[in-house]
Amino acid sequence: MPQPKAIIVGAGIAGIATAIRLAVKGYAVEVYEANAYPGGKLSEFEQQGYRFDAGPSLFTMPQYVDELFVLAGKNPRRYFNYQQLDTVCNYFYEDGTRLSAYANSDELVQELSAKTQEAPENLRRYADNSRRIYDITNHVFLERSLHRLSTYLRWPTIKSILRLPGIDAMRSMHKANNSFFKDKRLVQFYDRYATYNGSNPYKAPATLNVIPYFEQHFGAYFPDGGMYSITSSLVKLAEELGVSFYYNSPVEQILVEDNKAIGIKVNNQIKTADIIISNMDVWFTYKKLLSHLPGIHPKKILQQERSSSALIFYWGISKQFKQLDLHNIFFSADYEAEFNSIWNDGTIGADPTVYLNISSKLKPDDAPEGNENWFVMINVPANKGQDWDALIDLARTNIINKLSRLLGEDISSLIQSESVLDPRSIESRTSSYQGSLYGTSSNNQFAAFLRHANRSSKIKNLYFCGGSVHPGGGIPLCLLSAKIVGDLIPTTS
């Protein structure tokens, strides 16, 4: 009996993880990638002696990476290593407040309570609420398909459904956080977690208050070799398992016959397979790869509000700043105005919150001696035809002024090299519709149930993984989408 074959469209992190899972299940796996490199958003580049991780910079829940090596019978530590952070992030407020988010929960409570005068019991009560949401949702809604009847017939699912009021879905994150804390700085501190999946805390359900639990319970980490080592180590594992990667190979079409996916068209050639998995944004999967079958397009899903995008400046800085760490946040003075600019006006406010990642803090060879590599990011709206050149120029000025003011140093004079990534280039490089980082937003209480399923209901043998489908974006969730797809596809006999 011939070995069954699977084709994966896109070598993003979910596509690579799915390839590993299917290779372990006995499939011959081929991955076709439009770019000259794997990883999708999780890539890297160098400029003038500085190395940058181009995309995701926060690493949580490393167990989902380790699981892939264990699944393949390998020792993860022979491929991939990382260190846990003692301080997850430093926060800078316009009023001069500086907070350090320590990984140790007792130290975190002590720090936040001392700096904001919030009662420690309120902080512990909030942490308990975050854990409760995780307990209700994790093994049912995050690790299993929401689009299979069997998911809802399991006793753990029934128990979770009975506890659904505990996930706090009927009010916004901001309203919930405002009820927990009197200090507005702490409300802003916890509102920020909505941006972890490109959403608006003033609209997104308080269910997303589960995100602090991921970070504070499971910890935050830095991979040896930088974030891109996640990609490179998984590609190495996949290749050892026999997976074939084809770069510079943009897929033109998914071939369907008798309502069954039978292959792809790539480089003017036909490649057939028993299983097709798209790791491309679901919008482009339908609008490009399945454009010849408009009758099967899920119109409501494709019309959903997209997540926010990002504007990133990659700066080589000719100085080291002792007050900065790997992860740093410089908050806007008016958080609600910032989100109104993004979500209501489709633009960038004058005072955006700035995220600053400096991998050379833990990997010194990412920058020349005495210098630092700054990954400077702000949240921006998805691309809908705005004048991005004008917006970028203005945002650059506002960011430099903000950082210079809060750090007490003229940043503009320290910038030795610069590259820019904006929603247009995010879309063109990663096939993310409108440059949205996480597919659709989570700005309503039913968002988790409205994401596209991991398996097509209209085309047999067609599956979907990655940040634009269930369970969502971010490295851990992309890896979970691969896990769900792996569970849906049967082991070869």
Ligand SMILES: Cc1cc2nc3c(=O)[nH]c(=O)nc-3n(C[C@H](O)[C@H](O)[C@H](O)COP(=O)(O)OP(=O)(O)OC[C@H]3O[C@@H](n4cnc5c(N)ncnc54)[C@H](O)[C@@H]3O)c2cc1C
Second form
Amino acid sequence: MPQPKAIIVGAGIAGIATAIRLAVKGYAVEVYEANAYPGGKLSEFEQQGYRFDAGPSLFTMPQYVDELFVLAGKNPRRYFNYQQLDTVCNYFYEDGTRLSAYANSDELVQELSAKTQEAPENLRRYADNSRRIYDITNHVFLERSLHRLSTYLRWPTIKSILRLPGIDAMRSMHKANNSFFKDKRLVQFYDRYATYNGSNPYKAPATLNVIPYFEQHFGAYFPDGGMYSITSSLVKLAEELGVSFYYNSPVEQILVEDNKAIGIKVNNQIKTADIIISNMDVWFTYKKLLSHLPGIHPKKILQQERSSSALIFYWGISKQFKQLDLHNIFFSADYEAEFNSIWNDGTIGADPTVYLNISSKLKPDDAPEGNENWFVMINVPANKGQDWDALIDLARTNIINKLSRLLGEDISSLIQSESVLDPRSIESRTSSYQGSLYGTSSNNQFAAFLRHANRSSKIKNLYFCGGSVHPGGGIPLCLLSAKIVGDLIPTTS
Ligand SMILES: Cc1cc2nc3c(=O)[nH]c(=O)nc-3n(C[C@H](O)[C@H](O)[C@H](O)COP(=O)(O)OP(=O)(O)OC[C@H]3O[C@@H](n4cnc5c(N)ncnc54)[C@H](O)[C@@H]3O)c2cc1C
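If the structure you just shared is the form predicted alone, then what does the corresponding form predicted together with the ligand look like?
Once more the chain from above appears, this time first in line as the rest of the complex follows.
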């Protein structure tokens, strides 16, 4: 019997992980990527002597990367290494409070209660609540397809369904956090986790208070070669397994015959395969690659609100700052006003929370000696045609003023080189609808069920992976989407 063939549209992290899983299953795998490089959002670039990871900077759940090497019978440590962070993030508040989120849970409780008015037992109660939500949701919402009957017939799922009231879905994250803590700085600290999947803490269900558990229980990490080494090590593994990558190859159409995906059109050629997997944002998969079949478009799913986007300044900075670490947050004074600007007004407020990542803190060759590579990011609305040039100019001034004020130093005079990524360029570089970072938002209780499934219910042999489909965006969930797709596709005999 000839070897069955799979084609993957897009070499984002989920596309690469799916390629590895299918190669291990015995498929001949071809990956077609529109860009000249792999990784999609998880890519890197050089800028006048500085190296930058272009997108993700926070790395959690490294076991999902390791698992791919193990699956292929390889030792992950020969390809990919990382260290656990002792301090996950430094926080700077406008009232002068500074605190460090330590990885060790006792140290974290001690730090947070010492720097605020909160009793340690409230912090422990909160951590227990996050763990409980994780225990209930993990097997149901994350690791399996939500669109298969067999998921619901498993005993762990039935047990979870019986415990569903415990997931706190009927109130917002902010409301729940406000009920746990008296100190407003801690409410803001925990509300921020909504932004880990591009949501709004004033709307997203308190179920998302599970997110701190991932960071605090499983830890945060830094890959030895920077974030991009996740992409490069997995591409190396895929190539060793015989996967073929074709760059500069934007796929134009998914070919369907008798309700069955049979191939793609790319570079004016037809490529046939037994299985097609789209790692392209599901919105564009339908609107571009399946535009010839409007009758199969899942309208309600495609109308879902998108997650937030981001504005990033990549700055080469001619100084080193001792008070800064790998991850740093400079909070806005009024968090609710900040989210109202993003979600209600579709704009950027005057005082955005600033996230500053400096990979040269742990990888010194990312910046010339004595300097630092600053990845300066704020959350912004999805792209709906706003006047981004004007918004970016204003945001740049506000960010520089804020950082200069809180660090006690004029930042503008230290910027040696600069480039900018905004919702428009995120959309055009990775075909992410409206430049959203994480597919659809999680701003309502039903969001998990309204994310597109990993398999088409209308077209046989068509599958979907990546941040715009189940179980959602962010590196760990994208890797889980590849796992679910791998489980759905039969092993070759
Ligand atoms: C600025 C930023 C910060 C982030 N921070 C974090 C973080 O700290 N931690 C975290 O876990 N996550 C973070 N994320 C989210 C994370 O990067 C994404 O969820 C994840 O990388 C998405 O991977 P993906 O496989 O879905 O696809 P993408 O990375 O979106 O890649 C899709 C690929 O498909 C290609 N493609 C699209 N259409 C076609 C076509 N027609 N033909 C061929 N190829 C096509 C694109 O060119 C692209 O390479 C961040 C994202 C951004 C942008």
